[in-house]
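Just the one chain here, the form predicted on its own, laid out as structure tokens.
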Amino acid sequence: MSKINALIEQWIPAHIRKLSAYHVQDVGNAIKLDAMENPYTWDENLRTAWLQRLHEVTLARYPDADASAVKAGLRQVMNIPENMDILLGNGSDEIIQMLALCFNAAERVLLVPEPSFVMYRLIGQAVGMRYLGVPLRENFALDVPAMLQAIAEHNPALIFLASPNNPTGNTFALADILQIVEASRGVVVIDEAYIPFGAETFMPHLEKYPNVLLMRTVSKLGLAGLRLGLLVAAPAWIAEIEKTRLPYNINSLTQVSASFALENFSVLQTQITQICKDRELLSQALRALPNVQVWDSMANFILFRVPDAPKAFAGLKAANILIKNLHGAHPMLENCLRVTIGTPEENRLFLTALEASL
């Protein structure tokens, strides 16, 4: 064993050494349908106006520590109640990390229905929480009796519920969510990253349930490059979680760009409407293929199962098309693939390559 390896074993905790880093596929010049991004861009006039706004930014100064203009824009376009406060993160991932740090203590449990967003587990385990995954039902609905049993036995400090869920695309029934919320003595975080694509928000119910926090992101709206997530909750919760937020975590270029985009939110909304239409067309086309199982989606991606996912994934990659291979990620995702909704031309090329790869 080298000296470095010996030092690593001595000083890096075992629970960190057992983890695997989150892997991002090499993009190259491929058609990128693997990361739930908005495929549409801004027209030249809007881009020029945005660049002019950036031209006014002074990089020699620290950004607004509170990002007050961004919060005001988010409050308006997302209809955030005035009696709720907002915390911003460098993407939702940083907010998940803040929550894990804030709620972690000896033997604290993080509970998540599975399969779901992998970062809940990775971040929870990284900070030393006990992670507990409860399988979803066969149709990817919440297994409420199993969740209630896990809550009663393990008293989780944190529960994450992503609705719509990633990677399955379905929403969880409000009645099921409320049973979990009411049974939990800890905090339930409802992750609404994909809420713009047609699902009902929990926002109107926040005031009634003091143990619920609501998480969102602007990444799926078409602003993934900004890395901006937000948490909405009662001011008392935000005041505590703010203690784990690093100062100036939202940089000046992100703040100015986000404010500009929110001022022109109608452009993003038009793109979202188009993505929803493209999603239905792509779903219909996938269902028409032989031996392909397709799940309904309320997100900007579609989960589907093929006879041999590794073979289909390799065929698509050879055709210069990247999607997400979920085979092996969870027992319920055997031979499953996930495709992000692209432009009509990207969707057509994907379908042609997939059919040739089956």
Ligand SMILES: Cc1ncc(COP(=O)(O)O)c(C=O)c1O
Second form
Amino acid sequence: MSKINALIEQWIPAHIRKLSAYHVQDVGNAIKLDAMENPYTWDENLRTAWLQRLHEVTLARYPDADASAVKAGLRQVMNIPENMDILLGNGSDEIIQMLALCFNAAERVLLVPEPSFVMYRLIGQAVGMRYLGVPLRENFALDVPAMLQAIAEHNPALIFLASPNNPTGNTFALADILQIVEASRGVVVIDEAYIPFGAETFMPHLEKYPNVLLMRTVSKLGLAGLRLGLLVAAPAWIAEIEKTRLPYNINSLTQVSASFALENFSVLQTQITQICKDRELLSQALRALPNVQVWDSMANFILFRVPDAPKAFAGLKAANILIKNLHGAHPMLENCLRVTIGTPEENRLFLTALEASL
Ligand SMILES: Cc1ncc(COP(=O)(O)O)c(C=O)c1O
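Now that we've seen the form predicted on its own, could you pull up the form predicted in complex with this ligand?
Everything in the complex follows now, all chains and molecules, and the chain you saw is the first one.
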């Protein structure tokens, strides 16, 4: 064993060595339908106006540590109640990390219904929490009795509920969420990353449930490159979680660009309306293919099952189209693939290539 390997064995704890780093697929010049990005760009006028704003940024100075203009913009666009505070993260991934750091202590449990967003597990395990996954029901609804039993047995410090859920695309019933919230002595984080695509938000109920924190991101809105996520919660919660936030975690270029984009939110809203329309068209077209099972989606992607997912995935890749192969990611996702809604032309190319690869 080399010296470095010996040092790693000695100093990197076993729970870190056991993890696998989050894998991002190699993109090249492929049509990219793998990561729930908005496929549209801005017109020339808007780009010019944005570049003018960037022109005013002084890179030699640290950013506004509180990012107050960004928070004001988010508050307005997302209808965040006045009595709730906002914590910003370098993507909601960073917020998950802050939450895990805050809530972690010996033997504390992180509970997540599965399959769901993989970063909950990866981050929870990285900070040393005990991770507990409870399978969703066959239709991907919450298995409330199983969740309640896990809560009673393990008293989780943190529960993450993504609604709409990734990678399944469905929302969880409010009544089911509330049963979990009411039974939990710990905190329930409702992750609304995909809320712009038509689902009902938990925001109006937030005040009533002191153990609920609400997480959002601008990534799926069309600003994935900015890396900006937010947590909305009562001021006392935010004040605690702020203690794990690194100073200046939202850089100046992100702050200026996010403020600009939020001022021009109607542009993103138009794009989202188009994405939702195209989701229905793509869903119908997928359902028309033989031997393809398609799940309803309230997000900007569709989960579907084919007879042989690795074969279909390889066929698409050969046609220069990148989607997400979920086969092997979880037992409930056997032969499942996930496609992000692209432009109508991208969707058409995807469908043609898929049909040829089944
Ligand atoms: C449910 C869910 N939450 C959070 C995220 C992370 O988003 P961000 O880009 O803000 O880190 C994702 C990304 O795919 C997601 O699917």
